[in-house]
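This document opens with one chain alone, in structure tokens, the form predicted alone.
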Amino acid sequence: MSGIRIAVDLTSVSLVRDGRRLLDRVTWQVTAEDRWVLLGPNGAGKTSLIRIASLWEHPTAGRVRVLGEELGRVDLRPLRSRIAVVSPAMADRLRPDLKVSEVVMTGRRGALEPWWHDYGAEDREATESAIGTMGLDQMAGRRFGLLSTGERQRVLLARALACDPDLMFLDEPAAGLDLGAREELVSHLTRLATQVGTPPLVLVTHHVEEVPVGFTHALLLKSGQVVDRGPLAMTITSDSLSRTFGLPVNLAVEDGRFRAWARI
């Protein structure tokens, strides 16, 4: 992080597409320690924040800083080179036929093959780092294709490692998952989340259980509007998540995982 104390800090953020107002004066900050949930029902403008947060899309109004710098007083493309983005969508971006060390690989220089750049000592060794960080040693050698869908998350989160990022964004990565993959993948952000020199991180997701213990923030958003934010335990409560999600909430914790259901 080079020093910078606060990576994400939006002010008043709004958006407003086609008429439509995605985001309403939303105010968020991200300190270098956090690791926050982003967490409300389809259509609540998650995807929305996360693109201007990681320089993607520009706001109607509002002032965007991201890891020291101002959205709209700086050059874009080295700092984007700085914050990964995760998210499902990028399996399908990348040759199946490619090893899983490979893929990791191309996350050095943000390719989608390996031929198109070259790559040195320094590269392979931050590559079986990060593959190792994921535990995917025994499938450096496998093709990406072949993988569940579970493993290939895992070679995502590994590839984003890969570039050494000052913020990572994980945008849901544990849709479709069944619930071995899904706990499976929980397990290994938790070890993310509380291991030295990982950076700021955000995940977004729709499901409470998805949450890895060691995340320590959350924001709760609803058409568009901060419902609430805060350190995790005191936000995503009963009262909170009924808010977020119009109908009424039972929520139940058990040695750091979350659990909700609608009282009906």
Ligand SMILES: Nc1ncnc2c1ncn2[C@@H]1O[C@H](COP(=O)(O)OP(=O)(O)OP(=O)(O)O)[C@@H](O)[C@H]1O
Second form
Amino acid sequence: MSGIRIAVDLTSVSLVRDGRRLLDRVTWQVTAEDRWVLLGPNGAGKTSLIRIASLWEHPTAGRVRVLGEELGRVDLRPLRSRIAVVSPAMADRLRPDLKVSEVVMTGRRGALEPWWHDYGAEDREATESAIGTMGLDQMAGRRFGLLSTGERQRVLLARALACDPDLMFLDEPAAGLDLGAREELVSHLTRLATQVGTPPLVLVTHHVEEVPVGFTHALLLKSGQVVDRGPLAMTITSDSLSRTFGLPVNLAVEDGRFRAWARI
Ligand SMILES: Nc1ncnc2c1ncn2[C@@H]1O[C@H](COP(=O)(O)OP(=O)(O)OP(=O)(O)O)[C@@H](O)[C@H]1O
Ligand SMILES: [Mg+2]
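In place of the form predicted alone, output the structure of the form predicted together with the named molecule.
In what comes next, the whole complex appears, and the chain from above leads the way.
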């Protein structure tokens, strides 16, 4: 970690596209030890918000400070290289017959092919460590394109971890996973969240069932506006979920995991 205490500091950020207000005066701070869940329905603005916080989009209004630097006053390229964004779109850009270890190692340089760069002992060590954290040791020699969706998601997470980011965004990593694969991913995310040296994390999801134990805060978003934000247990409530998703929701919490269903 870089020693910066506030990793993301957004003040009254708005985003307007095609005359529509996709984000409306969002104020949000992520500090170094935080692991945030960003929850909200389809179209709430979750991906837009992390695109701004990961410096891939400029807001229409508001102030954006990331890793201690203010957007608009700093060279974005070196700053972006310290921020990992894991989204399903990445999987399509990687050649299917790359080995898992190659997919992870090329993450060190943000590359798509192993032959673009030379890699040394330090790269191999970081690759092995990331592969271990995501429980992929047995899979390191397998071809990326032959993996299941769940295995592939874990490889993309390991790839992001391999570059030692100072901040990490995960956009719906559990989308499309069956129960077993989801639970496996969630347990690896718990391990990641509680491991020493893990950077601040932001996990985007629609489902409270996907919130891993060890996550500390939640931001609830609806129609571009913050419904609630704060420490996880105080923020994810049946009332706040009902307001966020626009229907009456029951909530159960067991062993630190959440379960939500519509109240009829
Ligand atoms: N560049 C753009 N121009 C116009 N509209 C956009 C643009 N990007 C996103 N939108 C719209 O903004 C809204 C929020 O999109 P966004 O992708 O941030 O939502 P989301 O919360 O991530 O949704 P999902 O859960 O479905 O991924 C959507 O209605 C989307 O169609
Ligand atoms: Mg999205």
